[in-house]
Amino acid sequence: MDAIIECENITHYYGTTLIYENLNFEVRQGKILGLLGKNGTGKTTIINILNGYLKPRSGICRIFGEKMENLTPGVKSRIGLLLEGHIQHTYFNVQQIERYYSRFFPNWKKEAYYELLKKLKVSPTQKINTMSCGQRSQVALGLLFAQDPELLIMDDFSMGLDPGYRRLFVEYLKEFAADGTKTIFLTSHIIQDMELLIDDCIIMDYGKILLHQPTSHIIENFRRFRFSADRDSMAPDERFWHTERIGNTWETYSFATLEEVTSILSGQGAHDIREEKLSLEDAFIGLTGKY
C-alpha cells in the first residue's frame, strides 16, 4: 500500500517552547489512523502543519506525494478536512451550503450529502445556524461525503457530540472506510470512540510519538499489573510504564507477559501479581500517565 500521509523529521516551537523534535510518521492508504494525545502535545498542530497552515521550524510533511506548503488544487480536492467546530457558513441553509461547496469538488455526489440528512428531521431551508450541535456535526460529514475524498483529515471530530450521535458518526466513517480505498486520520478526546473505528493508533507525548502499533496490538498486549510490596519504591525498569503506589498497591503496565513481569517483580518483593486487561482509553492512560 503506498504512503498518503509522510511526515519527516517535524520539529516545530512555538516560541520557545518545543512542541515536536524530529517527528517522523506515516499514514498508508486505506488505514483509520487515530491520533491521541493529552491537551498540548500539538495533535491540532500536526493537523495544521499537514495543510499546510502552519510551517514547521524543520522537516517536511507529503500528502499524495506533494509538500504540504505546495498542494496543488488537484490534491486538494482529493481531501476532505474537518476541523474544531465542524462546519463555517452557518448563515447558510441545508441547500444553500450544499450548492455553495459542490462548486469546488469536480465529483460531487448530492445524494450522499441528502440521504445522511434524512437522519435529521430537518427542512431543505433550516439554516445551520438553528441547529444543535449534533446537526450541524451530521451536515458535516455529509458534505464530506458528498466531496468523495480519497483522504479525511478530521480534528477533533466528536467535539460536543452526545452518545447517539457520536456512534453514528463513527458507524457511517466506518462504512465510508468499507473498501479500503479510502484513508482517514483523525483526532479525538473521545477515545471510546477511536477504539471502535481505527485501525492505528499513535500515542503522543510533549515532543515526541510514544508509541505507532495497530490498535488490536496494543489492546491484545498491554496490560495493568497490580501487585503488593512491602516497600517504598520500585527499582525503574525500561518494561514498566507509570508504576505507582495506589494507598497499599501497586500498579504498573506493560507489554511483557505476566510470566516475565511475575519474574521481575518478584525479585523486588512483589507479590500477589495480577494482570489486567485494558481498553485502548485505559492503555492510553497507561501510556501517558494520569497527570
Given for the second form:
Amino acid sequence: MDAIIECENITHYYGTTLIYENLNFEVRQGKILGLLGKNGTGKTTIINILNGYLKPRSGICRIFGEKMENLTPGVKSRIGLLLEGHIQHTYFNVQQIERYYSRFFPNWKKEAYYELLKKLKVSPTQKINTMSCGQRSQVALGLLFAQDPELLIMDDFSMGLDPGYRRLFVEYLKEFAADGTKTIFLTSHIIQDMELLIDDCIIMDYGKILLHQPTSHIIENFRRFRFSADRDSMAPDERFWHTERIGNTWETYSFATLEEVTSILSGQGAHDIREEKLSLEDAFIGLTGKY
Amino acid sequence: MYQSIIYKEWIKTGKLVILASVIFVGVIMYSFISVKQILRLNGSVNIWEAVIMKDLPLLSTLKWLPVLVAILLALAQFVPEMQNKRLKLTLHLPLPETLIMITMLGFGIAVLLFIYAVTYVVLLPGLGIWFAPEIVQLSFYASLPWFISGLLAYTLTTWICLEPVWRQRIINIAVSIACLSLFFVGTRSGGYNSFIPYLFGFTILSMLFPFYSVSRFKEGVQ
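Mind pulling up the form predicted in complex with its partner chain next to the form predicted on its own we just looked at?
The next block holds the full complex; its first chain is the one shown before.
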C-alpha cells in the first residue's frame, strides 16, 4: 500500500509556544486514520499544514507525493476537504452550491449529493445560511460524496452535531470507505464516534505523538487497573500511564497484561488488583490524563 | 471552471451590483436635471462663463460615488471569503491559485469598469447637448481621478480584507486612506491632468497587493 499522506519532522511554534517537535507520521492508502488530542494539541494545525494553509517552522508534508505548499490542481481534485464547523459557502442555496462545485470535478456524482439531501426535508432553493448545523453538515458531506475524492481530510467533523447527526455522519463515512480504496484522515473531539470508524489512531499530546497504533490494538490491549495500596506514592514505571490515587483506591493504565502488572505492583504493596477493559474514549483519557 | 468562480462572485454581489447601477442611473439623471435647472435659472451665457472663468464643477455629485461603490463591491466579495476562513475552500479548488484570484479580482474590476464606462458614455454626450466639447472634455478630465480612485479603492479594500492579521489590516487601512486621499486633493479642473498617468500606473500596480495578502493567508501568518 502506498503512503497517501507523509509528514516528516514537522516542528511548529505559535510565537514561543511549541506545538510539535519533529512530528512524523504517514497515512497509507485505504486507511481511516483518526487524529485525537486534547484541545490545543494542534489537531487543526496539522490539517492546516497538510493543506498548505500554514507554513511550519521546519519539516515537510506530502500528499500523493506532492509538497503541501505546492499542491497541483490535479492533486487537489483528488482531495476532499471538510473544514472545522462544516464551513461552506453559505450564501448559496442547496441547488446553487451543487452547480458551483460540479464544474470543477470531472467525476461529479450529482445523485450522491441529492440522495443525502433528500433526508433533510430542505427545499432546493433554501439558503445554506438558514440551515441548522446538522443540516449544513449533511450539505458539506453530500458535496464531498459527489466529488468522490480518493482522500478525505476532515477537521473535527462532529463539531456542533447532535448524537443523531453524528451517527448519521459516521455511517455515511463508513459506507463511503467500504470498498477500501478511499483514505480518510480526520480529527474529532468526540471519541465515541471515532471508535466506530477509524482503523488507526494517532493520539497527540502537547508537542508530540503519544501513540500511533491500530485502534483494535489499543482496544484489545490497553487496560485500566484499579488496586489498593497503603502508600502515598507509587514508583514511576514507563509501562504505566497516569497512575493516581482516587480516595482509597489507586488506578493506572497499561498495555501490560494482568500478570505483568500484578508482578510489578505487588512489589510495591498493591493488592486487590482488578483489570478493566476500556472504550477508546477511556483509553484516550488513560493515555493523555484527565487534566 | 472559471465561469463557476464568476457565478460564485455574482451570487455574492448580484444585488449590490444592481443597486449600484440604479444609484448611478439616479445620479446621472440628477446631474442632467441639475445642469438643466441652473441653465434655465441663470442662463447659458452666465453658466458657460462660470464654468470657464470660475471653474464651476458640473459633475461634483459623482465625486465620492465610484469609491463608495468600489469599496462595497470589494467588501461583498471578500468579507464572506474571510469569514470562517472560507478562502481555504476557494483556494482548494482544482485550479491554479493565482488564476482563481485573478478571476475573482477580474470580476470586480470588470463590473466597476462597466458601470464607470456606461456612466461616461451616457453623461458626456448628454453634457454635449448644452456645452462645448472643450467644456465636456474639461469635465471628463476633472472627474477621471474619482473613477480611477474607485478602481484603486477596490484593490486596496481587497488587500485589506484578505489580510489575515488585524494589526496589519489597520496599517493597510491607514496606507489605503493616504493613497486614496491623493485623488481628492482640492485643485482646479485639469490640475490632475499631468498626474493621471501616474495615478493610473499606481492603480495597476496596486492589483498585486491582494496577492501579497493571499500569500500571508497561505502561510498562516497570525
